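Take a look at this single chain, the form predicted on its own, given in structure tokens.
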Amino acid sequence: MKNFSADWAAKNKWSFDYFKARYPDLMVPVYGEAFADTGKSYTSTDDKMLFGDYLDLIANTPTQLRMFLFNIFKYIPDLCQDFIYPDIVDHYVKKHPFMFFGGATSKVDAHFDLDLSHVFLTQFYGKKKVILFGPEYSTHLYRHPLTVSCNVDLGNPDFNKYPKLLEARGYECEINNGETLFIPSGYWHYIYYVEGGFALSLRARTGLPRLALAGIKMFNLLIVDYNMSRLLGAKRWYAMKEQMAIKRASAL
């Protein structure tokens, strides 16, 4: 969508100088090369560092470091009067918008958001790759078992390994400045930094079936697949679930 952010001050307002002049000294989590192949949880972070430093690095080096699942509205809640909710659906989950930030060449594994909204992302600064795919497609995306991602790395794929990636149809799109993309509830998306930028989420709930199904994903995950990693160990753990999303693959 070209438009979607078209009355937000922030399209003006928001960049990298922006930020860095007003909130230099705001300690930040930031996150190394994604988790796929490391049994570790997506939301274990790497280091902190200053915003300002975050932001110097991102705006003028290639780097793996992300900052993601952060809610800077809760330091900076100014920030909120930059944009609004255009009138388009319905349900908005306007306590808990997200930014997104990251250097070049960084990526977001293959996954899909666990309380299954409906997500607009629109694109501040620098461009992304993503790739789409639609859940009907997730035993071939290679699935962990009770969790919303999956080993396959949708920039470099592994068809020897994972050949029923040859089957799966998806989508793929640039999005740049001012553009937002639509990801709709449960779809897969995988995402590559081509440049240093950052982006703001906003996601809108879905009807009562799938908060039911969004809550049983994440008693999954956050219990239930938790509690398997501590009793087995993270790396036995995983390579048990990589295993398990072969042969349901391999079934097909």
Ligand SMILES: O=C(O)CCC(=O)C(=O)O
Given for the second form:
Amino acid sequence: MKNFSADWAAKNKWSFDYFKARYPDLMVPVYGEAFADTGKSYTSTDDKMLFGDYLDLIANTPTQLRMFLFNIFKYIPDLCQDFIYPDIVDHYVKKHPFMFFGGATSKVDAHFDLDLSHVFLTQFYGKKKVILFGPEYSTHLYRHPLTVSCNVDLGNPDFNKYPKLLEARGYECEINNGETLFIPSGYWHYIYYVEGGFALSLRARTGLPRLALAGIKMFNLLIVDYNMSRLLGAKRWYAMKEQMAIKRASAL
Ligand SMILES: O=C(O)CCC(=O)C(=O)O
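Okay, that one was the form predicted on its own. Can I see the form predicted together with this ligand too?
Everything in the complex follows now, all chains and molecules, and the chain you saw is the first one.
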């Protein structure tokens, strides 16, 4: 969408320089390689950096360091004045507008969002390549049971190891400054930062049945998967999930 953010003050205001000048000392969480790695939980990270230093880094250098699902508005509520929720849907999740930052070459491994909300992802700076697959292709993507992710690298897919990928039909697009991508509930997305940049995601609810399904998925991931990993050891449990994913896909 080209006009989703047409009326936002943020469009002419937010930039690396704007954030850096105002909030250089904010400590922000940063992620390295994708979160599907063995032993990493869904969205946690121990690494933190000063926002000013992080912005300098991504403005000038290719880097894998990303800020993922960052609710910057919790720390700087005034920024919420700079955008509005366009009334093309009802029931935005207004508590959780998230920002995403990344340097050139950063990638976000294929996953779908645990809360199953619809997402409107508006790009401010830089350019991103996005690959999307509908939920009907979860098995073709070798989804790890109980989780919202897989071990497939959609940026460099190994078709020998994951042959069913060849049968999945998805979408590939680029989002540039000022453009908004709609990611429907449950859609898989893989993202590659062609240039360093940042984006805002506004989320919308999808109704009670999907909310209940999201509850089940949260229980599976945050309770069952987490405890299985603790019980069996992260590496062993990850390898077991990978085997299950391969078995399911070969039965297609
Ligand atoms: O743009 C990004 O870096 C990630 C976006 C994403 O994964 C999401 O909106 O769920």
